[in-house]
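First, one chain by itself in structure tokens, the form predicted on its own.
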Amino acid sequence: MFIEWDSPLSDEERQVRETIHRFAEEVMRPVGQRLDKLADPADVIAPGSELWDVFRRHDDLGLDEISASPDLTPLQQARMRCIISEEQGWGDAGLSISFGVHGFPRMAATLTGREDLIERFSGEGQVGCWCATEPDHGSDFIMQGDRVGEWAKAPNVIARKEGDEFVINGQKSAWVSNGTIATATSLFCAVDMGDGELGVGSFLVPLDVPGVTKGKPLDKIGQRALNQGEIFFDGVRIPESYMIVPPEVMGIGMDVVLSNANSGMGSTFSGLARAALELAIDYAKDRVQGGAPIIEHQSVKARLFDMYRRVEAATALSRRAIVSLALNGPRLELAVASKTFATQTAFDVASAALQIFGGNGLTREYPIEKILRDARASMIEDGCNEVLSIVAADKL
């Protein structure tokens, strides 16, 4: 079941659309599903693991290309990045956040411009992530940003400049998505430009040099394919070129950075709700009780509609939300309205799924219950939906 676009699908977006939900349907959920059944995190980035596979095949896709088309218009690429992301959210949700982390890096070369950095950080065999939540520090870098006067507590990475490189020491916390299998990474941490005062800035950090090294693989509730886990620098020293965004226009970085992920998360997880309504809607089809499939029950038909309808509602959102960016330019508020109520919305109905599915749903037989913890999990990640409304709020 596709939620269609108000305008209709091109040739091409259709053809993305089916492969996309072919591959997601084929790869990313049966292999999601096996993998979130490893009682051992390590064993999902294990050598040998099916993981491995998924990401080849996921970028033999090339589906960061085509959203990026230069052939396409804005618009164009905003309706790619929505039938991407909703299709990879549908098929498995860990998996998706991963491949979307895992393109920041060469993504933040890319806007560069600069093609050093673009053949440094957008290699063969490459695997990216975004290092910003620290121990002491999530909800701070999101809530005080470039400000790091007003953190709690003293930042727990620094980037220090020494002559015409930056030396970084410190530790980024254990939900860092691809934290411990990643090659490089977008990094966001205090700088120190050598007068002694900190704000916040961006680099692009090779993680392959010395004085990096990582923490085990997070043991979590949900999303159990997405690899997250600390990594600590001690002395790393990168080039000055290697920093992005200075200081002085971090604010303005951040309010960008963030309405991409948050934008992001609203149409991923909208997949998500969508698939927790389909296999609501497959299941009450087959499930006979009181002499009827249940879905003829009245009661039964009522909830499904109410599932329906949140989702449409989340897609909606979700899809101005990214086209919006592509137009208009970052609206955080939009961004955080997206991701806050398509998450709320995947939680709630994959919660309302897995009652029609009654004691069938609360076992590993059934893939509903996974669905719902990947969903739990989503209210917090990339920003708890809590404190990403309060920054919301101050943008009204």
Ligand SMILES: Cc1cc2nc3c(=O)[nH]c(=O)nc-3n(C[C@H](O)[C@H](O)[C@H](O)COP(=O)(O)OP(=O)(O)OC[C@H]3O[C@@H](n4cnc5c(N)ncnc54)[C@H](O)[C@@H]3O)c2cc1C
Given for the second form:
Amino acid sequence: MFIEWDSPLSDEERQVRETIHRFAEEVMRPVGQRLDKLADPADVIAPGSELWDVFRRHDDLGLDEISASPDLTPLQQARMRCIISEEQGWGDAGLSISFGVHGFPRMAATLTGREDLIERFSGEGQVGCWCATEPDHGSDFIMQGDRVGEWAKAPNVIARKEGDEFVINGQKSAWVSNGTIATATSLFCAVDMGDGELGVGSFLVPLDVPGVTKGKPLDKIGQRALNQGEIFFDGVRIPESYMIVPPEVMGIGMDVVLSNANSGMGSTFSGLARAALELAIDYAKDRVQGGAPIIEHQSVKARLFDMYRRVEAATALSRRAIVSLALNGPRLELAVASKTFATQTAFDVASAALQIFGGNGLTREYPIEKILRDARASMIEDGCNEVLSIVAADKL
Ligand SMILES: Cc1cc2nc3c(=O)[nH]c(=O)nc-3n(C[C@H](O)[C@H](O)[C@H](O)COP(=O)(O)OP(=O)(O)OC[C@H]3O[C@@H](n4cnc5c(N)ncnc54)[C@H](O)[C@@H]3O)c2cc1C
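For comparison with the form predicted on its own, provide the form predicted together with the named molecule.
Below: every chain and molecule of the assembly, starting with the one above.
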């Protein structure tokens, strides 16, 4: 089932939705389930892993180019973005996030409009990531905004200006998505412009250069297809031109990035919530207890309807956040409302779905326990929901 738009999809939108839905159903979901079952997260990224084929097939679809096509109006681009992330979230949340951060360095380079950066950070075979959080700065990183100075007082990573280069030292957290496989990153870190004063800036950094090492892949309960791990910088030198957001404007830069990331999360996890609802409806039609398919029992019906209205609401809000971002620019409070509401909905709906599956829901034979684990991670991912809410409340 799809949650339909208020205004009908164009032929092109319908075609894109069908293509991605097929990719999500035939590739992302089964591969995500198999990668989830691998006991060692190192096997997810081993040379013969299915992950690499999925990445290649994803890149072949050219989804970033489709949603950013200059032939589309901003509204049409926003609708495409929703269609793509909802379907990918429906297929597999971990792979969706992996694809999303993979595009970060390329997207950041494109936003600068600089050909040298676009060429350096858009090459074929590259894997991107977003290095923001640090061992001592998880929520602190999100908490910055107007409080930029706090984080920079005791950072774990510093970029120091030396002549016409920056030299980067330190360690990013084990939570960096695609961390151990990335070849390039969009790096947010403390900056010393050469005067000893610390601010926070953003850089594009190749990760296939001397001085970069990686930790081991993180083992976690949800989104196990998503590789995560530390990145260490030991005297890594980059040209000064790779700084794309200097400390003076980083406050605005953070709003833009967090608004994009949070609205994307809202869309992805409203897709996951829809997947859980669909699986529960199908199961309830099949499973016979008390002389009838369980969907005919009133309490099951009521539970399914409650799940449905939550999915409708999360989808509507997440679409509104993405469309508003495209038409009106960043509104962090709306993006955070979308992220926190959709991820909470995803978790609640997945949990209700598991209840409908009964005992079967608890087994790894059925897909719902994995969806619940994937949804649980999303309430911490990109910022704990409660911390994001505190930051966004400042905007009201
Ligand atoms: C699946 C996943 C993907 C991720 N991907 C990336 C990525 O690509 N790049 C990246 O850089 N990071 C990534 N992260 C890291 C993520 O952003 C952090 O995990 C998140 O910001 C929380 O930080 P923390 O884990 O250090 O928790 P902490 O900050 O230690 O928080 C622990 C608890 O304390 C509470 N708390 C902390 N500070 C406050 C406060 N000031 N007020 C009230 N409560 C507070 C929190 O709500 C939480 O309950 C990812 C995380 C996950 C789970």
